[in-house]
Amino acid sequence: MKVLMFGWEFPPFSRGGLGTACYGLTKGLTNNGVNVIFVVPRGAAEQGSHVDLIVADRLYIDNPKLKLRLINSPLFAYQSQEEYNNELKKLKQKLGPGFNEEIYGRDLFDEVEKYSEKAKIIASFEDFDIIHAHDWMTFRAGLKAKQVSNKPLVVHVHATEFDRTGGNPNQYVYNIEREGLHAADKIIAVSNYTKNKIINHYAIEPDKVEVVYNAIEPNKDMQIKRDIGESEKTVLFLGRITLQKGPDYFIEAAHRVLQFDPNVKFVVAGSGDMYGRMINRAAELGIGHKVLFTGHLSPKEVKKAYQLADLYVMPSVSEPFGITPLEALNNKTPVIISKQSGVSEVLKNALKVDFWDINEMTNKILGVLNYPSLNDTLVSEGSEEIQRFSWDTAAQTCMNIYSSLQTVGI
């Protein structure tokens, strides 16, 4: 079986769950025997190990068939309008008098137009069996790959412009999302959460959205994490810092286990667009020298935050899923999720919350922190059931989607 797969990000040049998801998911695959053809838009994540990646910015350049013009593409995953504008600007800069105006988007919309007409011409010349789009930049692309090749359709969602955007979409997203969906011949949600608000908002039947939950890779490079009782204690909070990720929520937890407990400090790693807000929300609550912002962080630097970490917290607002608790579980760290997440559909031995209850947030941070025999139960119980989450499995589930499709002769 071979899967023309499109995404717009993928290890180790990744700035969220999106690309990790794509790696691991890609990798179950040819673990069982499917090859695939993974196109990215950007010529920097073309380091894949398991797959055959075709940068869509440098897309048949030596085929004598077609002829295209190179296009460095400044969009990656996760991108707001004004985000591919600072982009735009900073490609205007390096490239000085060579920047052509005709061969880059108006728009971030212009430019996944842009994207998925070359995915048409991809879908021309490759040889496969089913298509696999991951997220709204992408479904325009699996669209027209299914309309120039006649081969099933998979949309894989793992966030939809309501989780986004806290209720309050972009009526222009919106409509790729529903268009994409309604053309799907399948639907992927990563939970029962995500598989809902398709149903709900889009209008699509039950029996069309299948739930394939995301997993995580083993840590084979463990360090014996300190005790918990040795020194300051740290908390953290990591991963997008905007609406959805609930970042406000931390720091006003943060702000009131301080008044209890002086002695925690706290880690909020990551970017976006809330993240010169939220310094100044430490700020103004005279926490700032108790929060620390890290930016952006590499995946060695994840891992050694996990480690670092006594405790977890992914306070989000709207998480499809959430891999984030169990890569912390995974190093050793205990978790407090949002009860309005998908992981906690399947994670059991995690502390969880309704991301807007400030108090109880507050009081489980103290519970994790000051016992460390719920500390030590949680860890040990939490590493033991994230063994069951297996990129195997979940490949397995999708095999058995497309070869769903096929016996159908979609």
Given for the second form:
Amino acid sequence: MKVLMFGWEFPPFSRGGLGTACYGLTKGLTNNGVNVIFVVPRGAAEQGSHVDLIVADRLYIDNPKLKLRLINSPLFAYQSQEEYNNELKKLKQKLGPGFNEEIYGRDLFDEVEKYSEKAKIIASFEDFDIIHAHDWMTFRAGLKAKQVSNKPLVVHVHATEFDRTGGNPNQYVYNIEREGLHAADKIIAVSNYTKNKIINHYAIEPDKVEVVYNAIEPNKDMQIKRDIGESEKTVLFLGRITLQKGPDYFIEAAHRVLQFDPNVKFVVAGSGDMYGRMINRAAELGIGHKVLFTGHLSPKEVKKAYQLADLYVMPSVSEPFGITPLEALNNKTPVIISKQSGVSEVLKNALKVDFWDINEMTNKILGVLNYPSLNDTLVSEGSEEIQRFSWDTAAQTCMNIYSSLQTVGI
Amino acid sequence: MENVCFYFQVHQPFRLRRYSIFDIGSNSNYFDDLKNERIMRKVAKKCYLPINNLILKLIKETQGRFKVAYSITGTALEQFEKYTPEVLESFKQLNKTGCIEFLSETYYHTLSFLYSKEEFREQVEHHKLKIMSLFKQSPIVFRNTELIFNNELAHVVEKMGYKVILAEGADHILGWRSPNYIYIAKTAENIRLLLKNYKLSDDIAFRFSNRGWEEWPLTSEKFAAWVSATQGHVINLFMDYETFGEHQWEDTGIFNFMKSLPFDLLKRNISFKFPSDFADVEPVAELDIHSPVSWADIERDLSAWMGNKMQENALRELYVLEKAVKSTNDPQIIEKWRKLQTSDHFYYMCTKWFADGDVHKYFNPYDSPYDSYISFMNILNDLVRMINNENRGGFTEKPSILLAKS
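Could you switch over to the form predicted together with its partner chain, since the one displayed so far is the form predicted alone?
Everything in the complex follows now, all chains and molecules, and the chain you saw is the first one.
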């Protein structure tokens, strides 16, 4: 079986769960003997010291099952209009007179369209059985590939525009999502939570949507963690500082926790459009000295942040899946997760709160920090439980979906 | 087989509220009265009232040849008095037939035997007084919480004057032996040990409605034939009373099964006995049971209540308070502390099989074992605060759970 996959990002450098998920799934598929042609925007691939990282990664070398196809484009996942314009400017500077206006889109949406035209060309000469596209930016690409090849299209929804915007979707993005969902032969949702969003907001028949939960690669080199003598405890937020991730609820809970116990430190790791606002809010509450903003972290730093933390909190307003709690547990850190998340459907050994329930969040944070047995039990049961979240299993479910589409002969 | 001994366990805990850190110091009501009342009314209607009626009818129809033993916890009795007095009344009616035996246990259905012998004795005494005042019976048979048993218990309980004690007939204590004989614990002089026949008991209590079971549907005829074909002194059928109508719903046919079972057994010349009827029967062998055995889960050990660190910690922190609690001489504080000892609170914290979404869940009023632990520990913090207020200066043991602010 050969899959033409339109993916995003190359870990270890990635902006979020989407890249991690694409990577894990691709690995699971190739492990199970599936051939994957992995198409990504070169913009994403060349971020930072990217090319070296790709080469260093075992997934991409000596793997006869995986073929990389880079498309010239400054697109990357979770990109906003503004960010696209910045990328374009950088590219212009870098290429100087070599910059060809014709090749790149005037704005983000124009570029998405251009990208899909390039995808069409790839689809016309590559040999494959199934098309698999991840999230809205690649939906048009998937669609064009389907038109030119007549092969079945699977679209994979890691997040909808409703999750990202807290219910105020950009009409253009919504239209692309809707078109892709309707044109697809099968839809994969990362949770029932997301499946319901797809059914309710995009008018899709429930039978067309299958749930495939994300997974994690077990952490083999996990070291013994943190200094027990540490008197100040650390609570971690890690993710994009955007409305979707609920950083504001985290700050409010921090404020209440500190009223009970001043010996707690809060770390906010990540960047995003609410970054400045959050720093101001912490200052306004008089807890600026207790809340550390780290900005964007490298993968190594992320791992260290998990390991240094006594507790990880994911207060997302709307989280289609949420891989980070699994990563935290993989680093032996207990987790509090929002009930408005896909991962809370499957992860049992976690504390769960409604994202808006700041008092309950405070109660649970203090519970973990004050009662060591709670911490111990969450970690020992949780790190055992996450062994069940395997990319191989997720890949096998995808393969069943591929086969069902092939036998129907679409 | 000539004898069958039925013993039914009747128990309801005082369930706790969801108690947050914000409640500490401002809310001294730990118990979810509304929920407790709602559950008592529901179980009374589905289980206690109909099954009591049926038992009464069976006793009358068999002219008193059918008889059963009950162990009713103090926390259940108090809630009958408070919420469903008609249930208590129906137990009194049953008692008048003379075909009912009441057993002794810890008033609050606790694990106190494992933590404080003194507290254990006080609770057993308390329970005995309650049974005497309500039913005018003075029990000579003892059953410990969740049928937890070991050598030491037999010894302690014998010293307290009991003649018979009950335990689980677990494979790992019996080996090749049969549970259908009278035994004696190695440490005991006289007290007789009756063992639950878990196979036949669980056929009724757990497997009855299981359509995947090869013996389904279980008829009273078939069951009586199994009993009849067995060798020994007695088949001990020990189970939760809530089996009837609550664990096995009425539409499974459990009431109809029970309606005909006594007659099918009597037809085969099998008699019904009280546990106390075996107080003078010569034991067939000594059993040496060091580590505690219970009737819970497949492990039949203490892991349902003491299997993880949260459970161990909560129990330890609770019992550490014993002296401080008692030195307050405040009956309200002492009663609260005792209600917190009810084993159910620790069962809710069990993480065994949690990831598989298991049966423990059905009985758990909390979203997760972790939520129940947090509520419990917050309550304990409030209790410590109250004790400290009462014992100003007199209380020197500093519990490890104190929060920075309280």
